[in-house]
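First comes one chain, alone, set out as structure tokens in the form predicted on its own.
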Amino acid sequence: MKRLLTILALAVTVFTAGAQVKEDFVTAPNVQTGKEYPKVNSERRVRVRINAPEAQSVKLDICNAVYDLRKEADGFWVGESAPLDEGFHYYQIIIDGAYVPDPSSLYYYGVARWSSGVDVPAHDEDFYALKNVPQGEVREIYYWSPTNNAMRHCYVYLPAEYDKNPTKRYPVLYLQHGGGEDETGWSVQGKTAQIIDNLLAEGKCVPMIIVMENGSWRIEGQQAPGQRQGGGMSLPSDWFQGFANTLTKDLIPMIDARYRTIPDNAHRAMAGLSMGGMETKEIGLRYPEVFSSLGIFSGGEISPEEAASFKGFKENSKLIFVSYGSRELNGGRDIQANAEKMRSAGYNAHTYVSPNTAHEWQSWRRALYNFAQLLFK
């Protein structure tokens, strides 16, 4: 009897879950050519369909949760997530315990591997939509780094007007990815070019060059790039110095020599998300003669006491911008209160909180959108 009740309860659960899922799924924009899945519905659930006829178990791993898929008669496994936050999410498929990308989705470098990704429609996605406006360019650059005795790789965004104004010079933003990501992150997942193109078309930001390099680092003995996205790892005091040397000794001189920049700190900014935000803070405090504007997205904040302890920082600081997703602040951090203290101490401090998002790309897309409108003005 007990077993019968358990089976009935399970059947009711499955039926109820199925009844609750709204069947208005549409194909997500992140599919490979000719593919139908992943799909997203109006409840912001993601549905996948995987061909694995010989598998014993197939699961969907997305947003720190794992969902069992249902096997159909044709050998495909189908299932969906719970409702998710708006924006971009990495995900993996687990087939008999092996983590693999979804063969139907586009691939993105994140969480220290090539992963699948899906965009859940956002109410404000218009600001990063691809529109019929003047289009800038994202150029792929290889260059020699004496500091590393190796070739390096970066991406450079140039505004649409760059080649049409051969004598005009431009300010530069150095924009960093997070831990477990690389230099592709901001131009692909972050939609940097679309955000800036749209802002420029609306007259809301200053034309600028944006440089996206690989800021990953390693602690000796570790295989994965260094990251600290929720605490728990002790960082060496100079963890950021290797990239600081690459940035100041190799990358910036190369960019200033190759492009028409305004090569002074008043026209140079640094920003980043998570690990990149932490790098921005540490490097920005120590190199005020290089950067005058800082954007820290989900990567900490600067207190008046910290700022005062670094020689030349206050005299050179033009803008300090701190941003988080609202779900990241549930622990009680009050970034606005700290910004008020910074303003009282004489700094141009701004904050932005992304509504109903966590440590994820929608928070950082919105952060860039708001930060760019304050830069170089």
Given for the second form:
Number of protein chains: 2
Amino acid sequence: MKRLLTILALAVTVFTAGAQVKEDFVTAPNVQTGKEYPKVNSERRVRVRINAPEAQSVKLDICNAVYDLRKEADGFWVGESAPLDEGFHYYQIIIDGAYVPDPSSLYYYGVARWSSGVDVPAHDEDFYALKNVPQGEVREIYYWSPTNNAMRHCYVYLPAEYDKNPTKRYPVLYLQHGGGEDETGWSVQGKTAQIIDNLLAEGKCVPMIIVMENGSWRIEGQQAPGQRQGGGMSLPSDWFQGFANTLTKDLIPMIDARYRTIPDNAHRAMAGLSMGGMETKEIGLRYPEVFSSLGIFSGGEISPEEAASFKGFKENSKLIFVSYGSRELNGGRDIQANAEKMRSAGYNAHTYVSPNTAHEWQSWRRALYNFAQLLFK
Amino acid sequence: MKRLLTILALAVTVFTAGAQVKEDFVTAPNVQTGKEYPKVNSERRVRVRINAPEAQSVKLDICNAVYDLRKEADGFWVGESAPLDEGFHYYQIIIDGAYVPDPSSLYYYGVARWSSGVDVPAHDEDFYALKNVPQGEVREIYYWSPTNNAMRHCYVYLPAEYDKNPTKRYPVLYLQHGGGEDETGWSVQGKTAQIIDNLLAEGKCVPMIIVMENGSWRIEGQQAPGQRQGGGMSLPSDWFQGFANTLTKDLIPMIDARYRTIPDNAHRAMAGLSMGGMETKEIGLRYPEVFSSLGIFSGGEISPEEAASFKGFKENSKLIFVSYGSRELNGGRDIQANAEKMRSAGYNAHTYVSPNTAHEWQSWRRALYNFAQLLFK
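Moving on from the form predicted on its own, kindly provide the form predicted together with another copy of the chain as a structure.
Now the full complex is given, and it begins with the chain already shown.
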């Protein structure tokens, strides 16, 4: 009888939380070894379960909403989100007012902290799945940066064939994370190696080197812009210059010296998401002798008027790719219309809109997948 | 007056906690970008500070002791440990009974979870400091393992000169983590790349490739042994065989095919800490045609009688290195005496005891530093 009442009470709790939850949860790929939660169900709800026997309140904070968890008899708190978009989402747990990572999830650097994260299965997740195809390598590099008078840290993806072709040289993509993220973002959350390995296995992109550095910068007390949109940030006109200096004076010469690159602008691209997209635009317009192909993911676009105002840009430009998640375009931005104007002005302009995703990693995984197929061709 | 009372109350709290704490704390290297805590003082105490405004109890769990934190007026809880040994320590925060990582520290995989960690400055920390010397690379590799019918994951350290000498071949060290840790341990907590880069810059070791794979294994329901000592675990006689199969049938052939190794036992070593040391002993004794040099860090030793009982071991053995932290030897184990017997029996046996450290990473950083200088010479 007591058990029946418990089941009824639980059912009522779930119901009063505003939704009937489908009980087909499976463990997400983002759990620590041997752990069971977080889980995701077919409605794309995320469920967490936290051991906090003496807590008064435990909550789940995910995708800009906070959900109360329910205390169970064994001291664990359990609960789930509303249905979420496909793809990767950062989340945190709130235990009696303390924001902490979920102790059973893997951790990812985002929102300016090492945060929990969970992957909601996506209809197209095959393109970033780990498969038994020839595997490239992600190399961790420390290097001396004279511009900063410090050691710096980056990751470099090299295609599987690199070590097998000791005289072949490769084009290079410099790929930047968003605000509040760091140089780990693209290879971990972004699945860069899996996306490119899979594309190469299908013959859909050119073998390339991809360099992932930390583009967070502070100039004259001005922190790099945050990841979230619409904050109305007023940036100094040269906020990107610190990273531009590091990139052009230290990072690119180091990469060109260390790897078999094709060290000219025709074979060098820059792309990034959000803040990294803004950096791509600002740096790409000003350094046409360095970069000829640009990918701006959820980070703005380039108008024909802007492009024309930067000396040497048009003559050197080979590719301009602009993408957004569809949920970011509710404000009325029309990237296709701008791209049409760019094409009329003589640019090789492309766009991509990620269906049913917001300012999140699934938009950017898809952006890289589409951008890479156009690059260096 | 109120402020004075607060200061007095704080002083009393610190005093009643059993110790006068020296107020010369500095931020530890293990903080997240922009964060201030954890800190360490000159007494080698670790101080944490946690925002948990509605919590009833917040504690620090470090080095097998739990410390109550004090609530401050702003909702933060603060407190410090007793003086700790030099080097790296895992820790957790307990918020109203919930064990969670410190939200402002970096995270490390150990004790079978992604855990907070803190480095207490060590008198000899220069040997693992990041310096502007030629930098090797740590490469992240996924590879297909037929033995496991699965993709597996490892890290490979390559010395800075590797890409500059396209025909030179290198010896290989297979380096294993402890129980409850994984393939990230040696390059992150262990500082493998920094230790070897610094040794190479001083001409104190031979350029080598170092492979770091996951040696955690489960055989017939038997989990790999835990990291903590003295648990009186009874292991099946072949608990190491799962990893031995993966190592000899899949990992070593992949490494020998992918990199310019010297693919013979004279130029192949295995070493590990704790469980990884036990694996090194068990596998090293049984596969003399694969490995000729062994490093057993806090994981046992090999007696002349054991060594003699394995066919082919003595003829192939080039180096046997055994190390412990000094605090692990209180039980009376005498590794020098055993090494003397091994040398009398014709083995090239070496030992190292890390001063004033326990079953922790500082013992193993120092072990690698000493072992590497003897290896492949």
